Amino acid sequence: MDHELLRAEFPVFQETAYLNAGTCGPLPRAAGAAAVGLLHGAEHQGRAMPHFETMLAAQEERRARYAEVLHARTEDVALTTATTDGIVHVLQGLSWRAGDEILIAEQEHPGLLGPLGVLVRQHGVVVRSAPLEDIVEAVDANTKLVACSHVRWTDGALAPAGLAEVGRQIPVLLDGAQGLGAVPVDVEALGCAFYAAPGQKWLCGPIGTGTLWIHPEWQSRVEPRAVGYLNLDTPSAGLQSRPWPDGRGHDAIATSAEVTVAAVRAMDVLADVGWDAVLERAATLAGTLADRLAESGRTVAPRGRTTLVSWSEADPKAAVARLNEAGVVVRDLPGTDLLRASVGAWNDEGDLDRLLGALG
């Protein structure tokens, strides 16, 4: 890959090491072109049918995109807003007695936990959890749903591979916050009935957007709960129509066509490169930063071929401001005394040179 070229396409590294991506991917200057380039017409011509339609026909290729990163058919791909949006639609769209297990791994992100805590309250389920590592020999016969991170976010570790078996007798819900844009996946390969992921980390695109894709198995299985025009089959049937009987039956009821674009245009720039290529390139640099910050007598917590790396520091909240003054972008983890930095296909040596200066 032509890596000059790619962190070209990023007007941030002119000025900053931007190793945050695990929060907000870098924003291409392709994607705000497009944003903008929208929103000037609409000054200037009104928002009418061809406003719409474009925003139409580039909901369908951010379909298109979001399901090849997924290796998946576009139809199971629904469009959403956030990870925790798709995962709330699952949630909310299974049937659930009291009573019924949810199992889950430790050091679950708030995204999953909320969610979950709602259905709690409204339908009595019990959520347990087991460490990330064990998950697979956790689950027993009580188990209705297992629900966990593809990558955890608070240091880069890996599922286990074994969920793919647990998947052939139990649905499984990954939440795909750190792992779509950033490690390889293969929806079916990875065994699972739903992956909810984001559209604004690791494929740079803006906030609100993301993807969920459900396998064709439990698509009948999983209610629409929010039901408007945009994910209709049929919108001029009234009172007859009906939402998508796939993924599509899930997309967000309501969307921007500037969002949209961006979101399309952010994808391009990463697929031209090439995704094994950007893939392969951002795990290899996170390594590298792994084993220097170890070199420099950090204690690096254990971590799976992905593009987190996360260190312990004495006062981490002082340690991010100090690199913000230094032209360093990672973050904390609240309630840990980890600093978080999430290595992209964009980064170079020269940001993990910055960073490692800057600590001191």
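Given the form predicted alone, corresponding form predicted in complex with another copy of the chain:
Lone chain follows.
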């Protein structure tokens, strides 16, 4: 893998040690160029049938790209607007009775907790939590669904491998916000029923994109509630029309062709290098950063072989500002003393040097 060629695809690295893909990935030049091309066409040719045909073709390309990195069948993949959009789709699409228990991990993201709070108020479901490390042992006879991070957003811990076994008994919904494009994902091997992931983080696409994988056995058991024209098998059938019985039935109602082609081209940049190489380089470089931070005397939060590295700072907000001044972009985690760096295959040792140098 020629990582300098990959890095050169991302203009942000001309000036900045950008270590913030866990918020939004760097945006490759090719993604922006594709969106600009589409916009130009829309302005000059209008947006009648040929534009729709372009949009529909781009949607199917986008579905296929997500399927590749999920190691899934294309027809089981839905196009969403965000990780949370996929989570909502699953939670609202299942049937619930008062008292049904959902087991989650501690430290989950508001993007999972918000939609779960809705279910508590709407149906009286009960949400119980356990540490992510102990979630397999915390499952009991009342658990109807396990919903947790694949990679914990605060520190990069991985969900335990034993979850795959749990998934043979009860459905598991994985929040892949820090998983897809960051660590190896093989949805069947993970044993989950649902995997929700963002397009704008480790897949380097626009905000407003994401994906939801639904296991073939669960495709028809998640009832789509947000059903628009493109989700319907026979729109002319009116009230009798049904959602497509595959990923298309679970797609978000509308996303522009500009956004869709940008998401496709961003994934192309990474796929051209090879996903295995991208994931390997990112994990190795993140491990190097964790080691160097520890060697510098800092306390690094426990983590797995992932792309997030979090460590304690006396004044995290001041540290973020100081790093920004030095052209290094990381984030703090409100309510904690942690800074979090997100390390991708597009980063290099020079970025780590700049981070450590600016930390002092």
